[in-house]
Amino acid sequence: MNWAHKLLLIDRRIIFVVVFVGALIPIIWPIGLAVQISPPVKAVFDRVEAMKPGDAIMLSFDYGPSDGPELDPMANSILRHCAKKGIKVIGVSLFPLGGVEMAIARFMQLDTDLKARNGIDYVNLGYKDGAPAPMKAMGDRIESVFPCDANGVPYSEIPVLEGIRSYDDLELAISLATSIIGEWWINLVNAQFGIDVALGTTAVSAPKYYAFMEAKQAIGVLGGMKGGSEYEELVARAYPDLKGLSRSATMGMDVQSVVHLVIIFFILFGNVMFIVTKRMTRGAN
C-alpha cells in the first residue's frame, strides 16, 4: 500500500475532530470576517432607520425554538434598532410550536440590556390561534384580537399601545417566520390593508420570498443567519455604542465560513490522493 492510498484512507475520526476545532475557533476567538450588506437587508433596516420616535411596529414571532439560532439575532438586533430610535414595538405571535416563548424570551433580554420598560416602550400581547383569521381581524381593530397582553393587563390601560387601533396607525410589520405565515402575511395583510410587511425567515425558506420583494409586496428580506449578521453590522456600524448586540449571527457565520473551507479541504485533499494512488497503481503496473 502506497504512501497516497494510506493518506486515502484517513481515519473518519480525524475528520471529525478537524471540523470541530474548525468550528471551535471563531467561537473562542472571533475572527470577524467581512459582512457583505445586501439590498434586501439594507431596505428592511433604512425603512426603520427612517421612523420617527414614537412611530410603532408590529414584530411577530412567527417561529419556534428549532430556527431560534437564525431567527434570534434578528429579533435581537430589530428590537435594539427600535430601541434606540424610540420606535414603539408591538410584539404578536401567531405560530404554535413556541413563538410567544421566543419573544418572551427577546423581551426580557431587551430589559436587561437596555433597561426597556415593557407597556411603556414595547408590549408583548401574546399568542394567537389560527394566524389568517387574527391576522384579518387586526386590520379592523387589533384589540378584538388582544385583548389584553401576555401577562393579563387589559388593551386599554397599556401606555404603548394609546392611539393604536389597527394596522392604519403602524408604520410597519415584520415576520419572524419558520413556515407559511410569512406567506399570510404578505397575501393578507399587505395586500389587503396596505401595511408595508418585512421579513426574516430561514435560509432555506428565503428564495420564494425575494420573489415577493421584486413584486414589491414586501420591502425586505433578511435571509437566514447571513439575513442576520447583516443587520447586526447596519446597527452596529449606524450604533456603535448600542449595548446588548450580542452579534450572535456574526459570529455564527465565521464559524460556518472556517466549516465550509475545512469540508472543501477534505474534499480536495481526497480527490488529489485518489488521483495520485491511480498514477501510481498505473505506473507499478
Partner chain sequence: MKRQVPIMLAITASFLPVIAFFFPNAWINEWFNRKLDEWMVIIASFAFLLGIVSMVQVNLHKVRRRQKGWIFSVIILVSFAIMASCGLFGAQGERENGTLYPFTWIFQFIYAPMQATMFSLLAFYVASASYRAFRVKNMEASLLLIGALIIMFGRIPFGALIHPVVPDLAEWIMRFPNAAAQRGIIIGAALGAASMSIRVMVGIERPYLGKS
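By rigid core we mean the largest C-alpha set that fits within 1.5 Å across both forms. Predicted model only: the values in this text are computed from it and were never measured. Numbering follows the first chain given and starts at 1. First, how it differs from the form predicted in complex with its partner chain.
- Positional change of Val258 between these two forms reaches 2 Å or more at the C-alpha, relative to the superposed core.
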Second form
Amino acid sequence: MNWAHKLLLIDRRIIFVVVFVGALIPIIWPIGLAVQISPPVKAVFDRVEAMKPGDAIMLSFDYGPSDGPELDPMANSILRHCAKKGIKVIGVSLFPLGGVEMAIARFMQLDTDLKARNGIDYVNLGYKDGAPAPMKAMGDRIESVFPCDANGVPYSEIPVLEGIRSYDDLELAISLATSIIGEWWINLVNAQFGIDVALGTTAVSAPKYYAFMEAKQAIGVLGGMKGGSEYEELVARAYPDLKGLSRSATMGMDVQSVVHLVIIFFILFGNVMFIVTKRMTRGAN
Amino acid sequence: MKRQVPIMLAITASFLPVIAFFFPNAWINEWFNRKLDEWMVIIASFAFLLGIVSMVQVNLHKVRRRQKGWIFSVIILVSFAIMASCGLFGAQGERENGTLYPFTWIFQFIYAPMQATMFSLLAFYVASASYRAFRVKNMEASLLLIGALIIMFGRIPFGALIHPVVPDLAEWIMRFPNAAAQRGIIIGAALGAASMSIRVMVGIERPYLGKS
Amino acid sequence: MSANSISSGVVCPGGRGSGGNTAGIVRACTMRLNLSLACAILAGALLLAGAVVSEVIAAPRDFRLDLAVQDRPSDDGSSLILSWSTDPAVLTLPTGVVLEDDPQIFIERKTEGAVDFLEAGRTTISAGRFQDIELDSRESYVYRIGLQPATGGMVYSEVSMAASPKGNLFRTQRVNALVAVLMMGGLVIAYIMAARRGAKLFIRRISGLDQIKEAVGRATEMGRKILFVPGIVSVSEPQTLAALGILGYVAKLTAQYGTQLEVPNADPLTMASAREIVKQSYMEAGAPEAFHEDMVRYITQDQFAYAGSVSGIMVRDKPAAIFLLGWFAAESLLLSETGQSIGAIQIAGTAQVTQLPFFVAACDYTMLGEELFAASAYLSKDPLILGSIKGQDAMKIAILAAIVIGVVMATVGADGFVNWFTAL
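Starting from the form predicted on its own shown above, please give the structure in the form predicted in complex with its partner chain.
Complete assembly follows, chain above in first position.
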C-alpha cells in the first residue's frame, strides 16, 4: 500500500475531527456572511406580505427537537412577520415526538419578542395524533379535531378563532415539517382542499419539495438553515425595527458555510488521492 | 373464519374511504370518512400501548436474565417510568413563578439536546460518506461531482463570493434537473405504491395477517 | 354556477330581520317606513302573481352589497356559498357612517320563517365570499351582512334571496381522479387475469434482491446475526408493506439456514405485523421452535433514539448482513454509515428520494423507488402479483403518453388538456 492509498483510506475519525473544528471556529469567531435570497423563500415571504390584517394562517409544527436548530428560526421569523402584519396564526402540531413542545416554545418566544397575545393574536391548538386523519377532518371543521386549545380553552371561546372553521377560512397553511408529514400537507391538504401550502423543511428534505413547488402544489419552500436565514433577512429588511431580535439561522450559516468548505476540501482531496493512486498502480503495472 | 373475517374487514375498510372521496353524500361522508378517520386516530393511539408493552417486556426479560447490555435496559425502563409519570401526573409548560414543570424541564434540557446531538451527527457522516462516494471514476461520476460542488457552493454565501452566478446556477440545478429527476422517481414510486395498495386492498398481499 | 345557484338580484328594503324586493325599487326608496310599506305591498303582489321568490321579508338595509347565495357544488348538501360585491362603487353607506379600510363583517343567517338572524361567521369585506357549513338541506336560509361603524350602531346590508343547500351525488371536480383510479385498477386487474390465464410476464433483474440469499448465506457462514430494519413508519405506508414482504422471504431463509434474525421496530403496528410475518415464515420453513418473540421487538417511535439504539445493536453485535428497507428519513445515513463501519453487507431500498443518495453512498446494494414495490413479485414469482406490476408499468406508459401530449398541447396553446389534470 503506497502513501497515496493510505491517505485515500484515511480514518473517518480524522474527517470527524476536522469537521468538528470547522464547526467550532465560526461559533467562536463569527464571520457574518451576507445572505442571498432565493426565489422559493421569497415566494413564501411575498405571500404572507400580501395578506391583510385579520387574515389567518395555519402554522403546523411538525417537527421535534432534533430539527429545532433548522426549523425553529423559520418558526420565529414567520411568527414575527405575522405579528407585525396583524395576521392571525393558528398553531397546530401533528408530529408526536415533541411537536407541541416546539410550538409552546416558539409562541413563548413570540410573547417575549413582540408582546403577542395568546388567544387574540395567535392560538396554539396543541397536538393531535394520526396526522392524515386530523388533516382531512380540519378540511370540514377544525373544531372537530381541536375542540379546545393547548391550555384547555374551548374553541368557541377563543377570540382569534372567530370566523375560522375550516381551511376555507385560512389564507395559507405552512408546515414546518420533518418526516412524511410535509408530503401529506401537499398530497392531502393542498390536493383535496385547495388551500395554499408552504413548507419549511430540513436541508436534506428540501430537494424533494422542489418538484412539488414546480408543479404548483406548494407555493414555496424554506430549505434548512439557509431557508431560515433568508426569511430572517427578508423580515429584517421589511421591518427594520425587528433587526435587533435574535437571528439564529443567519448566525448558523457561518457554521454551515465552513463545514461545506471542509466537505468540499475532503471530496477534492479524496479525488486527488484517487487519481494519484490509480496512476501509481498503473505505473507499477 | 379466523382469516376470512380480518380479510373482509381489511378489504371493506380500504374501499370505504375511496367511495367517500368521490361521493359527497352526508351519510357516506360521516361513516366512510369522518368515523373511519376518528377510529384511525383512536387505533393509532392504542398502538402506542402495544409498543410500550413490547418494550417493557423485552427489556424486563433482558434484565431478569442479565443478558449482555442489561444495564442499558435498566436505564430505558427507569427513564420511561420517570418520563411517563411526569407526563401522566404532572402539568406541562411553565409555572406561575416562571419555573418549568418536570416534563417540560426534562424535554428542554435532556431530550432536546440529545436529539439535536443525534441529528448533528449527520454532518459528520455526510462528510465521511461524501469522501468515499464522490470519486471521478467515470464520466457520469464526474458530472455528479461537478453538480454537487456547484450546489454546495451555491447554498452558502461563499458561492456568491466566487462568482455571482454560482447561487443562481445552484438554484437552477435544484429547480430543473433535480426536480425532473425527483419527479421521475416520485411518479414511479407513487405508481408502485398504488399497485401495492391495490394488492393489499383486494387481498392479494396480506401483511397484516403475517402473509407476505 | 351550478343549476341550483340563486342570484340575489332581488333584495329587500324594510325592517331589520326580514326583507326582499328588487334592487331597483330599493334604490328608489329613501324613507325606511315607506320602504317597509312598499316592500310589503310589492311582496304581496309578487306572491299573488306566483312569482318565483321563495321569501319576501320586510327589512331595512343600510347599504347594498349585491348579495348572492348559491349551493356549494359537489358537496353533501350541508353548505351554501354567500358572495358579495367587493366593488367600492356598490357599497353605499348611509350618510355619516364611516368605516375603516376593509372592515370586518358579520355574516348573519336565519332560516326561512324564523324571526331573528343569528351570526354565522365573520370575515372581511374584501374576502368577497363566505362558505356557510353544517346546514340542513331541508331548510331554506337567508343572509345579511352586518358592519360595525366606528360610531353608532350596527348597519346591515340587504337580505339575500333564500336558498337551500342541495346534496350532490358525485364530486364532479374529481372526475379526473376517478378516471385515473379506474384506469389503474382496470390495467392491474387485466394483467392479473392475463397472468392467471398463463401469460408469460417478464420482470427485469433487480440486483439488490438477487443478493439477499448471498447476504443470508454469508451471515450463516460467519455465525453472525442478520439485522432487518423495516423503516420507521407504520403499516399504512406502502413502503413498509413492501419491506414486510421482503422480511417474509428473509425470515424463511434464516429459518432454513438456522441464522439469527433481529427485527427492531420504530412503529408498534409495524412490529405486530412483522412479528406475525416472521412467525409464519418460521412455521412454513418447518422451524417454529426457532422463533421467539424477542426477535421482533419495538424500540421507540423517536427516529433518532431509534437510530441510536439500532446503531448500538450494530456496533455491539456486529451483524454480518443488514437490510434497510422501507420508509426512512434523516436516520438513513446514521444507520447505513454505522453498518458500513462494521463491514456488514448492506442491502437497502426506499422510495424516499431524499434518502436514496445516502443509501447509494453507504450500502452495497440499493433498490430505487419502485424496485422496492416490485420485490414481492420478484421474489415470489406469484402470477397475481406479477400481473399487478405489469399493470403498474402500463399505467406508467399511459402517464408518459399524457405528459408528451400535454407538452405538445401546452406548446400550441391548447390548455384544455392540461387543465383537465389540474381541475381538482
